[in-house]
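Given as structure tokens, the chain that follows is alone and in the form predicted on its own.
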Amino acid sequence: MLVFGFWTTKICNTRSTQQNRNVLFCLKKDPFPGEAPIPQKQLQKFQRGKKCKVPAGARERLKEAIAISEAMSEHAQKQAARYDLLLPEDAGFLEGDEDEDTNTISQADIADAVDITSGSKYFNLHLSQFGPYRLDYSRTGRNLLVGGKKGHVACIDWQTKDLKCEMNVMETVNDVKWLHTEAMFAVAQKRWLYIYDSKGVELHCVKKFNDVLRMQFLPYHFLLATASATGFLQYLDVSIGKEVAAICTKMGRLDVMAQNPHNAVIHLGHPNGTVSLWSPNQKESLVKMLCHRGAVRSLAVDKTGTYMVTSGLDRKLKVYDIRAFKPLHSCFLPAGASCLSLSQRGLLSAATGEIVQVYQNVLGSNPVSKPYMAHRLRGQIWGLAYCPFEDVLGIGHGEGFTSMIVPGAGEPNFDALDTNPYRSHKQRQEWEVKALLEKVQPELIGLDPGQLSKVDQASFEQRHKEQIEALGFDPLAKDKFKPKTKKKGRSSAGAIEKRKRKVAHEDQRDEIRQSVQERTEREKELKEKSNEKKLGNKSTLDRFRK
């Protein structure tokens, strides 16, 4: 019994010591309480515009809804800023030695200095027989599409150098463009527009689209926009195979075209030096800007939809702020720029004859300085395009195609749910189904993409009037005051009338109170101003006056 008691007391002692330790451990304070702080610069990077202001006289329900939406937006901003640290890749850059310009460094030197995988991105395709060439990269950046003026069309996985299809359409090719996936592409031939699959099989011949010179594909709307030699701007819905809009611009031959990725508005350059902005919802241009004294040769819009770069026959390169439609700065190029292209990181490439020049820090208020990089080719340059998510610039010229390494051009991190370069065949199919379900209608294309969240007051008032005329009464009007029935003789006819009179004309009373308050405030302001004037006009001799 004693032994048993001894062991029980020992066990109890050990338990009490453990509890004391736990208590001591719990009493220790966390030296870094709460969540880790987020740097202010990172929060500004993911800021979602200005906060919503609660309108005066708003109901409690509306106030709660605005507060909840603001809290959710703030939470999403903080989470995005936190997980930004997990992005593994950084943008590249090119740095020369002391007193060495980076534009003097050749592509061969860059290819020798970098690793084998990056060095293989610089290559030339000698195709002098069917040039000059137009080109287009797929949205994922994996596939390259080239089209020669004399009918040669080829589809290549440019990273593995795997040729997917190659053919000669035996007709002049004006432009080539990938559609929503790597399985289909469009070719603007001499007479009509043709759609092919990735194996080179002809799927469609769209005879409504004739004499097409340039094309742009709007990925979120599934629209193929075409500009023709007859001055027509046409939109083809690829998902249903129907023409959405055909607009006669009345501006002559349309051979300069670009799209604004921010709001899907098409920019067209014209021979009279103007640039016009178009939407499929209107037969007239949204905006017309006089950009050059001569014809517009090329134009490009950055991915944020803020800046537009144009070049003309007057040999000037101009940067415009599209929000205000005003020029920021311009520079003179001795030979002028025939082709322009903007990268995901804001690098501008300009082709002048046989030379490609890449400029840095062009967008914004900084003037155009000396080029960041330069490369000379054999033939006349006919097309420029940056590869998405890669530091590569594709150049189509008279002697074929050249892939040029441009450090710092591509976005290092990609959105795997939108454009995943490493997606499988099954993932591509699933993405295509989701994209079709989330397709944006062409009626929503406009200068202000945030217009959908605003209230159209004029149309609301018009519909309200029509509703009153149809029903014979106002459905939004307030119900008349009905007093509750009370006991003990308090619901007599006289008592009910008295209660009705107390509540009657409440709206008018509020308006009268508000107008009286505003009037008194104005009178106070006028009195203060008059007193200030009187004090200001006084002199030292006023005290001797009677």
Contents of the next structure:
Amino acid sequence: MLVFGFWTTKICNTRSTQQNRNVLFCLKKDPFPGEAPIPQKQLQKFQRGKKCKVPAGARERLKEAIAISEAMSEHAQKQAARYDLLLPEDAGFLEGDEDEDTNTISQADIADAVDITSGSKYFNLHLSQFGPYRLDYSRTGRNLLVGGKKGHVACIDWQTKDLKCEMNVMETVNDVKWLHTEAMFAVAQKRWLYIYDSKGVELHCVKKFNDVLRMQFLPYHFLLATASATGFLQYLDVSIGKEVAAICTKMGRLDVMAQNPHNAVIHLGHPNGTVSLWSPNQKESLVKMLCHRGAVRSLAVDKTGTYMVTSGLDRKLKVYDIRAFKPLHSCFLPAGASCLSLSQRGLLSAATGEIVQVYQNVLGSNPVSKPYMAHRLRGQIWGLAYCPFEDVLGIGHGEGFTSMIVPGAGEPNFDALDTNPYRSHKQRQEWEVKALLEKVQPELIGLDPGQLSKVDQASFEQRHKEQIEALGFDPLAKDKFKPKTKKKGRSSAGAIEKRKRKVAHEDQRDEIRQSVQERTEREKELKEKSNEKKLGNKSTLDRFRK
Amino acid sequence: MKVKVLCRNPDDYVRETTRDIQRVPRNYDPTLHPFEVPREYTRALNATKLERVFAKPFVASLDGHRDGISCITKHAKSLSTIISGACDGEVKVWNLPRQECLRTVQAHEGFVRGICSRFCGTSFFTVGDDKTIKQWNWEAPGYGVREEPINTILGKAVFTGIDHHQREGTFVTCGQTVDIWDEQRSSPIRSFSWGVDSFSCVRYNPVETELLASCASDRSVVLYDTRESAPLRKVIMQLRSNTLCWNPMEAYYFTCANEDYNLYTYDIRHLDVPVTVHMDHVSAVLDVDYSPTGREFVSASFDKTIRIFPKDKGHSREVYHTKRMQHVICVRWSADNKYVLSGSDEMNIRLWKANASEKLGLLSAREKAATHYNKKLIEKFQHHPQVRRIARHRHLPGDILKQKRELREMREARRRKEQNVRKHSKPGSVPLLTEKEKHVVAVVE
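Having seen the form predicted on its own, the form predicted together with its partner chain:
Complete assembly follows, chain above in first position.
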């Protein structure tokens, strides 16, 4: 503040000397001194992890290094939070009038009420000949791939309705998926996995991947994960064209599959009500959760990797916290949802038969009673997918394809360096090269994607032990305090002992803390054991026990 | 009802003409950028590998001397000129950008023991085996004029080193004694000696210009103050130091290159224990020079390599060697912090890059940003085993590698023996000495 005041006087001074010596200069004070305040919620959004605690007994250089890196981290957080104000777009919304329920508003009404471009986002493709359709939107949301069960495969730019390619593969099509760009897509046909060009030219027929029912593409690892009818979960690296892992899940037919976009773990749903989590590095599942009392019909995981929504044959829709593996809440659907999809902003769409319902605020601890929107179609719903960065839900059904407007579904502001729906040819090329260079190796897939940034405490301790063995002494141990010998009679035995006693409490403190901790832990254990004994298994024959 | 559907105007997201740059709207939301840590780790791994791919430090070789090179000096004011003295008494002035010799002077009969350039940049001094100190003009004489020194001083004994004051017209030589000379006089104005028969190197402190240090043949390093009449103090080590160099940024640190394959950095205030022991050479270290930033130094060794050490670390960050380069006698770091010059006894001066993978020349802003980013990534992930393995990897010639392994075995054996002795003797009778404490024998005031 003082500095600012000084500067204003300087400026005023020069102006006055230039113009009019009679003008009195005034000290103008800034009415809002200091930096603009940032709301805590926005700062929280950009925080990664907790503040680093300086370990006890740290050296000077470590303390300095931690302080500097914390300061830089905070600065980066503040700058990112400030930049948030400059984002150009706002999310969509739909609010009914006072007595009107939003789920009674029809798509045609919405399409009339909004502008022409948005209105054209609601359209139907009548393709009743070739069976129920599965669909996939590309990562940028420009291109749409539809695959009918009787073999019809087409890719279109859905906004301009420009047909890129259309063909009939003359076989049953189980699933279709875009690969990393709009240049290639994979079709899981009756026997094998085929990869086609955007013009419809067959590029590869991968015979190792047989009887594929469902596919998921992990974009940052360039891995295509496929679940087969024979119970195999296979990973194909599409950049080098090799099979990375083939896992025999031994859990029967795998036809419910979802990926966790936060940590690239594959979730599979099974007919016995369990959901298992898989990574290509292990032959066994990472986690197995019992979710439903009947078969699991559908799964969806949100983009932050915190919540998982499952629906089962027991007509329940359950929401779980995936980080803690705890159920949050469950609601009852009159018929189990056959397809589930979560949008970028957390809207859940559930398809039962011919009806699609969209729920808002599902991810959280409060259960939801009524849907946000609903839409009825003519054919049985076979596939659901939200278009990224648009307020559109694509539905593949028995009578073709429908695109439905869901205000508030899409993320309004995209990051052009990650996915840019308006990218030019050159930008796409540059992006592809950079993405391939940054391709994450499959060995790093695990439940915690940030594990590399953590200190490997176990191996540090082991190495420390080995070091002590090799050297014969502990290099990190603090030396015992040796008081300096002073002159003029100040270093008599009594004075030295006094000086030692002043510092003695520091050494003792750590020891005391450790012993107290051990004692409390032991007491806790004993308590738990005694509790168990008390509450234990009560049976009627207890009275005969001595 | 109130409804708003997300609708973007393509005019806001696509550039207007092809002569514009592309529009790149950003959103830093962490949920839009998953896998931050693995992607950054992959980038760090790529950066390390590319750094090794582009690590081509050898720039040029200056050829022309007819005997081994004994000393090199930089010009005080110009970055593109250096002088080198050879073992046959020849002194050559080189232009580095054109890599050619500008001038040759037959300065002495016998070795040229030391050269130093005057701070004003107009003349330079040489000392040689013929017991003379000669001052020469930096500019070449005209056509047809004989090469003559401006001034010649005859001494009583061989001079082994020379250094010039930073601001005044005095210089110091060492031989049998350390003498301080005034340029106008033909006899030294002061002489220091401390019962030693010869000194190998003397250096003025570039910051505290009244301080001097010299390496003596009784395995010690002696400190002097020109304002005092007697030397200040000396530290005696186990083996003799060949050369020393003051840190140009921190006035109280100097590094000496020792015969026991190590370099020692001392703080002049606490000479009893060296600040750092730099161990990596496999033969005697002959020369050392600091970078102008004071953060790193380069050392030349009898084992045909030159190594670059950070000032506070115990091991080198870089090693340069060539099949053609034999025992390296002298080394200098250029004043723009970019190049290292080494003179070896096979008559060549070699010019190396100080940062082996640096791109020379003018870099665009994007290139600079990318270099900084890569450097920071490598620094951030330096402790991860894969990154460390690649970043540390340096090719060493076969015999140096063998020698290194042998030395490691010897050190391990000594340590094991010491541990056993300590285990089987009365506790406290065999004191525990750290590596730093082992090398200093005494400090004498």
